[in-house]
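There is one chain below, alone, in C-alpha cells, taken in the form predicted alone.
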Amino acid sequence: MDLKEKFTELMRQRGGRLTHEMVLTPGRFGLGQTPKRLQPDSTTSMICGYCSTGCSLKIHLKDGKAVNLTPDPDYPVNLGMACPKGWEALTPLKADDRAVTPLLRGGDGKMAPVDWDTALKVFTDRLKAIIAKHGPESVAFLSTGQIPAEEMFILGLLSKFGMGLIHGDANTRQCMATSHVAYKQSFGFDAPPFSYKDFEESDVLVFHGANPCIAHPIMWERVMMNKRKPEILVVDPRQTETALAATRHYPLQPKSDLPLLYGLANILIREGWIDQAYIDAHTTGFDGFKTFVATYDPEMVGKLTGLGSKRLMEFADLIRPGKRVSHWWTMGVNQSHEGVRTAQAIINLALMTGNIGKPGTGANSITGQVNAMGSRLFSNTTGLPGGRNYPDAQHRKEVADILGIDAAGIQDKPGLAYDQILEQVISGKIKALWVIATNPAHSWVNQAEFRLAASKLDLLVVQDMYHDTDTAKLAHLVLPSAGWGEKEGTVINSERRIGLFKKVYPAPGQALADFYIFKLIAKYWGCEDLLKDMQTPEQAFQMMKRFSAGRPCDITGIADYPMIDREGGIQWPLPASAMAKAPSSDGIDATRSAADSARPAVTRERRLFEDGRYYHPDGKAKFQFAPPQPIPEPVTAEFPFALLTGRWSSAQWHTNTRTGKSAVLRKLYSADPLVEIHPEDASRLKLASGDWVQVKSRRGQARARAAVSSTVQPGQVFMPMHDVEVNRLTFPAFDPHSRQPSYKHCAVRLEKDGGD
C-alpha cells in the first residue's frame, strides 16, 4: 500500500472527510476577523505552507473560519493534488501547545506570561542596552524560509535600517544558499530557469541527490505525466523511492558527484557530443573547462565513483545533444562541502549540450521551503532587496533612494553567515540573537554547537507559533506569532512562481502576525517612520515590486494581490511592461469582457533565457569549476560508516514541529527513529530489523531502531533529517563560496543497545 492508499484509508476510518473544530479564540489585535476579501461562508485558495512545491489548497469557510480543504484543481501547479502534509495542513493551527501570550524568564529561571507591553519593552530595552555596550555587531538575528516574503522583506528593513543591525541571516542557509551562489556566479543572477512544465516535457530526466517521490511528491506526479517516455535517471548513493521508480539508478560512493559531473563533460567534450554552437554564442570560459576536464578520464572516474567506466558512457550517451534533458537537484547537492562547484558543474552539462531555455531542459534547483526564493531575493540577509549586493555602491544608493535615507548608512558588504553568527556568539563577540520562525537547537548541524552559544547568550528571543519547540526552550523572552493560515503575504515557489498566502483563521490569544510584530517592535525602538508607508502586508508588496524595478526579478506588472489570485499565481519576471493593459485596483482590467476577466491574462508557464541572454554584463553564462576537495570527515576503523540523512517520509516536514500535531500524519512514519543499515552489515554487527542501536560520531550520539535494507549500500547507513537526534551527530563543514551545511556525510560507528 503506498503513501496515497494509506492516507486515503486513514480518511476512510474518519468518515471520509477532513473536518477541523474551531478550538481556539480570536486574538485580540483584530486577527480574529474574517479576511476583508472573504465571504463568511465560501471556498477561497491559499498556497501551501509547506515545501517550495507550492500548491494551492481550496480553504472551505464556515462563519469565516477555516473548516476543511480540499486540492485545487485549477491550479497550474497540483493540478488538483495534494501529498498528506497539505491535506492535514489546518490541524497545526489549533494544538494545544501554540504560543498564546508572550513569555518571559524571570529569575527563578522559569518562563511565565506577559502582556505585549512588557514584552516588547524588555526587547527594546534589553537589545539596546546590550547595543549600547558592545556595537551594533552584538546582536543578531536568524529567519526563515517560512514566512511571506513581506514579512521577510520588512524585517530586513527593520533590523538593518532601523535597528542598525549588522548580522542576520536566514535557515534558507541551510537548504538553499548553495543554489542562489552557483547561479548568481553562473548565471549572473539568482535565477532558476524552469516551470514545472518541464518535467512533462523532458526525454531525460536526471535527478542528483533529490527525492522527489518522498521530498516534493507532486513535482513527481508531474514526472507521471510526462508522455514522452522518459528516461529517468537518479544520481544517488541510497536505492532511494525515486531511484526504485527509475529507468536507471547511478549509485555512487557519497560525495563524489563532482568528479562524476567532470568525468561526463569529459566524454561529452571528446565525443563531440557538445552544442557548439551554442556554447560559442551565449557561453564563456569553456576552453578553460575543456583543458580542466580532460584529466577526467572514464576509468578514473569509474573506479572513484563506483559506477566503472562503462556506466559513465551510458549515462553521457544519454544526456548528450538531441535530446531534450533537464536536471534536478536538491539537498543531495546543496548540502555538501562542495556544493557550489557541484551545483554549477550540473549547470556546465546543461550549457554545453544547450540543454537550457527550451521545453523539458535546464539546471533546474528544487527548493526546499515555501518561501525560500522570497528570501533570496527580499529577505535583506546576503543581499540588499531586489536581488541587489551589498558591495555595489549603485546598488546601495538605489535602495537608499527607495526608502529615502542616507546610502552611507547601508553596510557595504554582507553580515555574517549562519554558522559565523554562532562562532561570535560561542566566543562571546554576539551577546543577543532573535530567532524568527525556525527550530536550529534541532536542525543546526552539530547541534550541540547551537545548544552552547544559547548557552552563552545574554538574551535569547524566540518568536514562534510554538512554545516548546527546542529552541524556544532554551529562550530568555518567547513572542507569540501567527501560523500559515493565520495571516497574509506572497511566497514564491521553486519556479519562480508567486502566490498568496491568506487569512482563513483566527490566531489564539495574543499571538500575532510576525509582520505586526515587526511593526510593534519599530514603533517600541524608535523607527517606525522607516515602514510608515507599509501598514499592511498588501502596501509592503507594492514596496518589493518598487525594489524589482528593473532587475531580472521585476514583478511591476502584477497590480495588486487579486490579480496574483485570479492568475493561478505569476512567475517573475513580469515587468510592466510586458502587460498591455494596466489592470484596475481590483485587480481586473477594465477593459477586458467577463469572460475574458476568468481567463488567464499572463502566460502561466514561463521559463527563462529562451533568448539565450543571460545576466552577466555579457550576456553570456559563465562556466564555473574547480578541484574536487576531499572528504572532510573520512571513515576509519574507528568510525567505519558513512551516515546519510535526508527525508523519510512525506508526512513529516524539518523538524517535525507542526507536522507532529496530526494523528493521521503520525501514522505515516515510524515513532521511533530509525537508521537503515545494509544486510551484510546488520549480519555481522548481529543486529535486526527492530533492534535498538546506538550511532555515534566524534560529537555525540544517537539511539534508534535498526531498519535493515538494501536500500544503502555496504559501509553506509542512513537516518531520517527529521529526528531529532540526527544533528547530534552531524559534522560541521561548510561549502566556502556558500556558507551552506554539508549534512549529507559524517562518519560514525554502530553499537547493538540492549534496551527495549
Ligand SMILES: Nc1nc2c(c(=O)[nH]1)N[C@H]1C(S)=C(S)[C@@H](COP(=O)(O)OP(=O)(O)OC[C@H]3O[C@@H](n4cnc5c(=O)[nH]c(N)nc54)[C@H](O)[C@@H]3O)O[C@H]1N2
Contents of the next structure:
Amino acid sequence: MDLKEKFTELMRQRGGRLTHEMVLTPGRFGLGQTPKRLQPDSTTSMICGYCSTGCSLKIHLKDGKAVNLTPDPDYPVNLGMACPKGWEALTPLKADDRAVTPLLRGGDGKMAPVDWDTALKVFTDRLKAIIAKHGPESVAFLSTGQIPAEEMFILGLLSKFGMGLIHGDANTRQCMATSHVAYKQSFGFDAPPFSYKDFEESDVLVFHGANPCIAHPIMWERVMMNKRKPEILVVDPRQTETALAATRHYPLQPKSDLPLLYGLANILIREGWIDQAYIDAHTTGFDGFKTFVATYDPEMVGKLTGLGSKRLMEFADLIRPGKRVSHWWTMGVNQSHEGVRTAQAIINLALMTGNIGKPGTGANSITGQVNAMGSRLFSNTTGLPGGRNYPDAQHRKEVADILGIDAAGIQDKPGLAYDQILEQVISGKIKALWVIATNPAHSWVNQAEFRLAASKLDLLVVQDMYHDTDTAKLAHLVLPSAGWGEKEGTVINSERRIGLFKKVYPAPGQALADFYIFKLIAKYWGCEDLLKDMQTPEQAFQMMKRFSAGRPCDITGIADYPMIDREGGIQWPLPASAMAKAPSSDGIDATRSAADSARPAVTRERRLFEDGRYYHPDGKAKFQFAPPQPIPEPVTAEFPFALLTGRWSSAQWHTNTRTGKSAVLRKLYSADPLVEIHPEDASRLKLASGDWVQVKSRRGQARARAAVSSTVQPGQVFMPMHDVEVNRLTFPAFDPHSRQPSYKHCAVRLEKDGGD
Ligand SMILES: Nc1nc2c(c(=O)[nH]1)N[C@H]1C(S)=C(S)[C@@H](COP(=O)(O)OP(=O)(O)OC[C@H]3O[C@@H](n4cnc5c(=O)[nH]c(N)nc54)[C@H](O)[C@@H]3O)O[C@H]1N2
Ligand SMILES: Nc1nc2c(c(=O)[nH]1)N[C@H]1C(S)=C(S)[C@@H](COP(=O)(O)OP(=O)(O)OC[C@H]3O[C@@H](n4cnc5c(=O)[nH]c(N)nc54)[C@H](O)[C@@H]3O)O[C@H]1N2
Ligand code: SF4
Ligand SMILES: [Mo]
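Condition change, the form predicted alone to the form predicted together with the ligand:
All chains and molecules follow, beginning with the one already shown.
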C-alpha cells in the first residue's frame, strides 16, 4: 500500500473525518477554500516562492483554485518578467509525493500515517520527556528562509518563550549569516542599502562571487535595462554565464578575494582615488585601515590572485570616485572561511569612494531565499525580533514588555550555531531535532557528519511539503506542511521589499500551513496563551509591526495586508510617522490611480543612507579589516583539484524537492550529477564529456559525469549544489564571526569510472 492509499484507508477508518477539532473550524486551519478576500473566478497577484528577487506573479483562479499564472507587469520588481521556476511555480503543489498526513515511525522501523492528534501528542510527549530528563538544551530546531515571516516569527516565540528551547538556527546560516554579521559590524544594523533601481542607475557594476544570470535571472534583466552603457565586472574563479555577459571578468584564484580587495583599497589610497570628505564625515577607523592595506602591494596581490598587477590597476581605475559604482555580492563571498571580512572589504571600498547612499551605488549583498531577510529580522533565532540582540538587557526588556512575559526568562546570549548544534547532537548533548522547511541531509556541508548526527538522535521531526526528502527519509515523525500558494503571509526580498504570499490552492490531505502547525503545537504544549493575539498570519503581522517600532526596520506605517498589495510591495523602513507626512515628492509611482492619490504615497523605490547616517551610536560606518587566513583545505598532490560548488541552472532550486517535480524544468538540467573540468585536465585524465568519474575528497566520494569545459580554470572543478552527492565531499570550515560554512572550496581528486 503506498502512502496515499494508506491515508485514504486511515480517513475511511475514521469515518472520512479528521479527528481533531480542526474539522470544526476548517477555515481557521487553512483547510478548505480560498479565503474570503479572493473571488473564486478572478486574478490575484502574489510573490513567487523561490528566490529573493521577489517577483510578483498574477495567479488566475477558477472556482477558487489557481489554474495558471503569468508574471505581473505592474510590480516594481519584475516588470512583467519571470524565470522558469516562477512560470512553473504551481506544478510542485500537485506532486504525488506530497506529505498528506503526519507519519510516525513504528516499532518495525516503517513510517505509517497517523492523525494530527496522535502526531502532536507524540511531538509534545517525547520532547517534554527529553527536556525533563536532559534539560532545555537537549532539544533544538533548524528552520529556514523559505516560509513567511509570520511563520518564522511565531516559531521563534513558541520555541524560545513557549517551549523554553535555547538552541535554534536556520538554513540562513548556510547563506546569509556572513552578510548579517558584516553589515551589523560595519553599519550598526543588518541593512542592505539598495533598491533594484540601482542596477539600472550604475555606471559600473561589480559582481563579487555572484552569478545572477543563473541565481537571480530577473535581477540580471534589470541590469540589462541599464541605459548608461555600464561596465560590468565579474569577480569569479569561473567563467560563469554572468562573466560571459559582463564587460570584464576577473578570474581570480578561489578564496583570494580578501587580498584582492585590500590590494584595490591600497591602490585607491595611493592614487588619491578616494572621497576624503565622505570618509571624514561618515566613517570611523579609516586611518587604521589605510596603514593596514599599505602592505598590499599590487605586484604581490597580482601574483596571489593570479590576476596580475596590470589588471588590478585597471580594476581600481574603474571603481574610483567620479562614477556611480555599485558592488554586489553573494555566495562566492559569503560561503568562505573569511566571508565576513571579505564582505566588509567590499563595504570598505564603497565607503572610501563615497559610493553609497546615492543612485547606482552601494555595498549590496543579494539575498538568496525568498524570505532570508524576514528570517534575519523576525525569526528570534540568532537575534531577538526587530533586529534586537540577546545580550542587550534593554532589548530583552522591550521584547518581554511587548509579549507580557518576564524578561528574566529570556536567554542573554544567542543559542548555538548550526554546526555547533550538530556537534552537540554527535556528542549526545542534543537528543532531538526539529527540522522545518530545509533539507540538511542534502544541503549541509560534510554529509558524513550530518548522517552521523541523525543516527544519534532520539527524535528527528521533519516538517515539510514532501514525505520523501532526503531528511524526511531519516525522520521519526513527519509533519505535513502546506507550501507556497497554499497559505498566507509576508516575505521580504533583497531590496527590503515586503510582499505577500496568498492562499490560492488547497493544501492536500491533512497538510497544514506551518503557521497553524505552530499554533497547534502551542496548544498541545500548553502555551497557547503566548500566541493568543496571533490567531491568523495577519494578526501576527500586526505583532511584528509592534516589534519593529522605533527600530531601523520600522514598518509601523504599513496598515495591513491590502496596503502591501496596493502599493506593489513596501520596502522597510516605513515608520508610521512617514505615512503621516505629506506625500513624498520623489519616486512616486506614476501608475497610482486617482483614488490612491487621496492617501499619502509610499515612495516605491528607496535606498538607505542617503543622509550619510549609519546605525552605530555615533551615526558613522566603521572600517573593519583583518589579515587574510590560509585556505582551510588546500590542494595537495593526493587531492590536486579545488572543488567549487554552486547553482547550475535557473530551473533548479537547491535540493530539487520542488523543481524536480516539473517535467518542464527537468528538461532544462542534467539528469545526472555533473563535474565541470578544464580541457587540459580532462585530456591528462583521458576524460571526455559524458564519461563517469569518481570525485573523491578526504570525507567521501561522488560519482558524476564529466562536463569538459574551459569555464573552470585548470586545477579547479565545479559541481552543482543541486546534486545530493556534492556535500559528501565538502569540507566543514566556517567563518569564525558568522559560522557560515565555506561550501566553495575543498580539495578533491578525480578518477575515471568504468561504468556508463
Ligand atoms: N536557480 C536558482 N536560483 C537560486 C537558487 C537556486 O538554488 N537555484 N538559490 C538561491 C539562494 S538561497 C542563494 S544563496 C543564491 C546564490 O546565488 P549565487 O551566490 O550567485 O550562486 P552560487 O552559484 O552559489 O555562487 C556564485 C559564484 O561564486 C563563485 N565562487 C566560488 N568560489 C569563489 C571565490 O572564492 N571567490 C569568488 N569571488 N567567487 C567564488 C562560484 O564560481 C559561483 O559562480 O541563489 C538564489 N537563487
Ligand atoms: N555544496 C553546497 N551546498 C550548499 C550551497 C552551496 O552553494 N554549495 N548553498 C547553501 C545555501 S545558500 C542554501 S540557502 C541551502 C539550501 O538548502 P535547503 O534549505 O536544505 O534546500 P531546499 O531544497 O530549499 O530545502 C527546503 C525544504 O523545505 C521544503 N519546503 C518548501 N516550502 C515549504 C513550506 O512552506 N513549509 C515547509 N514546512 N517546508 C517547505 C522543501 O520541500 C525542501 O525540502 O543550501 C546550502 N548548501
Ligand atoms: S527570479 Fe526568483 S522570484 Fe523571480 S520568478 Fe524566478 S525564482 Fe521567482
Ligand atoms: Mo542560500
